[in-house]
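Below you'll find only one chain, the form predicted on its own, shown as structure tokens.
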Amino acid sequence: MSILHATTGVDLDDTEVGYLYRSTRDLRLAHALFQALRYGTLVKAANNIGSLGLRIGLPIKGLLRQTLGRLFLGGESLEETLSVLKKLAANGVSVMLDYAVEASHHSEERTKTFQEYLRMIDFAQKHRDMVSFIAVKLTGLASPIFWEKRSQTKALPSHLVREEQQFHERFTQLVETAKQRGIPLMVDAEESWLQPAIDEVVEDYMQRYNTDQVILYTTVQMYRRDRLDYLRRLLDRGYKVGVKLVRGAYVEKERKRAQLYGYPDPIHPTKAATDIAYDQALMLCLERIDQVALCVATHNRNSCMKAVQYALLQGWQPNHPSLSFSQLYGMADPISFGLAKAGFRVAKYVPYGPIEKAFPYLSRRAEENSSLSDQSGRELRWVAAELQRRRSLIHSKPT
């Protein structure tokens, strides 16, 4: 039992609570996958093979569905996610829905993504008791090259000017529809060279639409050295902001690009430095909760417990309307369900989409677990402990 567990009474390591919604078969699969994911070289090779196989049409979709897809995806369509949503809701956990399709480079893809986001808002309204948020990627509504160019200059070529106009028409429609339906949108963060223009857009829309309700959230990646200062400036804007606080997901990509182009590495040098920055940002938001709607989106147990302890010391009800937590579907279940059991608002981040479109998301989850040995090791310990607990129950039954 940790010190924070002892002082708060909130248990974020209870595997019986955390895996109540998971079958023993699912846990065995998770155990096997998390063991395999600890081997980084194997994971990278498998991801390369999977990407190539999907590109040339090899019959591997079924295998992906029954392995990474079964662990990390809520389904291949909105309708398929319903069974997952119901299981989570039965245990007090709602959902942040994510259409797990990566950046759209073609106009037709962006149109499909826009239409899917509208469908998600309708779906969320129909299932309001199970869906708390919709995740949106602005690189799904305008191309990465647009966001990169806009982050560098105000002067765009004519084709990107047209793309920008279309983006604003569509994003305005999304935000207004979400506001009418009362469904908050969480805008995902992107790579550092795309983020300045995204920050500018989201801040503008937050100022316009976060009036009587926080309907729009930005995502702040605390593994970046500049984000704590950015967050301080954001909270001084004078309007209520929505903040999803994460650590970050593009470490290797960011560092490689910085080295290639000869600019300073934008990422904190160590995980410990990122952890310190995250907790500083967490406390900054909690101390100014009258100005910010905060989503603590992390698998870090200590950070979650610090938020819990602060809320309880302040005398807040656990279901404070401006405080929520989020973890990825398929990961950190004892944290998610432990928080929910204690009465806190938890929205599991549940991606869905056709397996061939969602593969980049799945491969990122695989590589993330291979590069973070502490995380994959903890997932293994949790799953192994729960499997052992279930075995013990079977063996202890009277014959």
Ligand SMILES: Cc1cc2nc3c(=O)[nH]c(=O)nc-3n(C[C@H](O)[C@H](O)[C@H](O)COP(=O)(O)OP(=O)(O)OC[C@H]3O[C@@H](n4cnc5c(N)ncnc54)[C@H](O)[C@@H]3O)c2cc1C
Contents of the next structure:
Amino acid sequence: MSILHATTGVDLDDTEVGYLYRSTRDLRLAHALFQALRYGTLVKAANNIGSLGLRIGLPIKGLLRQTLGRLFLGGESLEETLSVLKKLAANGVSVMLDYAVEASHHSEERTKTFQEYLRMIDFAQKHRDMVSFIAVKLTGLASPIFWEKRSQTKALPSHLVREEQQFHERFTQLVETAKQRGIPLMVDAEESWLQPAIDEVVEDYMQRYNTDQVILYTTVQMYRRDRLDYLRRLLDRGYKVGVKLVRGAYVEKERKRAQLYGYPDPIHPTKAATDIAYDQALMLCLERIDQVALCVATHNRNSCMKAVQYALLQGWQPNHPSLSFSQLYGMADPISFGLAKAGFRVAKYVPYGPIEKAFPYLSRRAEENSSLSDQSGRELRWVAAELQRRRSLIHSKPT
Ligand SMILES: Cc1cc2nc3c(=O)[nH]c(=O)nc-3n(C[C@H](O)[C@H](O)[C@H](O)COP(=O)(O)OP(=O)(O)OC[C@H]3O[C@@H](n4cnc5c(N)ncnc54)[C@H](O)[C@@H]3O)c2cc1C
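Right, the form predicted on its own is done; let's see the coordinates for the form predicted together with the named molecule.
Every chain and every other molecule in the complex is listed next, the one we just looked at coming first.
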């Protein structure tokens, strides 16, 4: 038993609790996959082959569906997620639904994404007991080119001015519908060169719509050196803010671009520096909980435990209305279900969508679990421990 477990009574390593909803067959698949994913260079190569294969129409969808898709996707359509939602709900965990398509470069794709977001709000209202949040990508509602240009200048070419108008019409409709139905939206954070314009929009809408209830959350990436100051300024704005706190998903991409264009690397130099920044941001939000609705979105056990310790020391009920946790579907289950068992609010981030469209999401998960990252080994150890525990149960049964 760890010291934190002993002092808080909250166990974030209990694989029996964590994998109650997973069959042994699924766990064996997870074990084989996490083992394969440890070969970093292989994962990179497989990702490249996978993306090329899908583009040129190789018959690899079935394989993807049965492997990465089965582990990390809630289904290929909204309706298909229901069985996952029910399994999670049966164990005290709700969901943050995510339509797992990446940035939309074409107008028709953006229209489809917008319509899907409206459908998600409807669906979430119908299944309010199982769905807590909806994740929204603003690059799905306006093109990355628009966000990049908007982040650099006020003067846009006329086609982007039209795109901006359409974006605002649609985003207003989404936020107003979400507010009427009481379903909070969480806006994902993107690459740093798109983020200034996204921040501006989300702050504006939070100020207008987070009145009686926090209906809109922004995402703050603590791997960025400038984000602690940003968060401080955000919390001083005087209106209620929703914050999803993450470390950040684009380390390599950010560093490469900074090098290419010769500007200072916006990312902390080390993982340890990112961890310190994350925990400082966490404390800042917890200390200002009257001002912020916080979603602790991380697979990092220490950060989760810091939030748990703080909440318990303050004498809060674990299900404090302004505090929730979130981990990605298919990852860190002992943390999610351990927190839920202790009474904390947990929403698993459940992506869904056609397998070929969700491929970039799946490939990011593969890389995150490869030897190139810290997550490597962590999932494997948990899954191996649970399989071992289930095997020993069979062997210890009296004959
Ligand atoms: C519910 C949920 C929603 C998410 N939404 C978003 C989102 O909107 N936008 C987004 O960008 N990401 C998002 N992520 C992904 C997140 O940013 C992380 O990539 C992922 O969760 C791993 O970080 P961690 O805190 O879980 O765990 P850890 O494994 O403790 O940390 C890994 C992270 O540390 C950082 N890191 C690793 N090595 C270095 C290094 N050498 N130098 C500096 N930093 C380093 C990176 O951010 C890396 O992802 C989300 C994650 C979750 C769980």
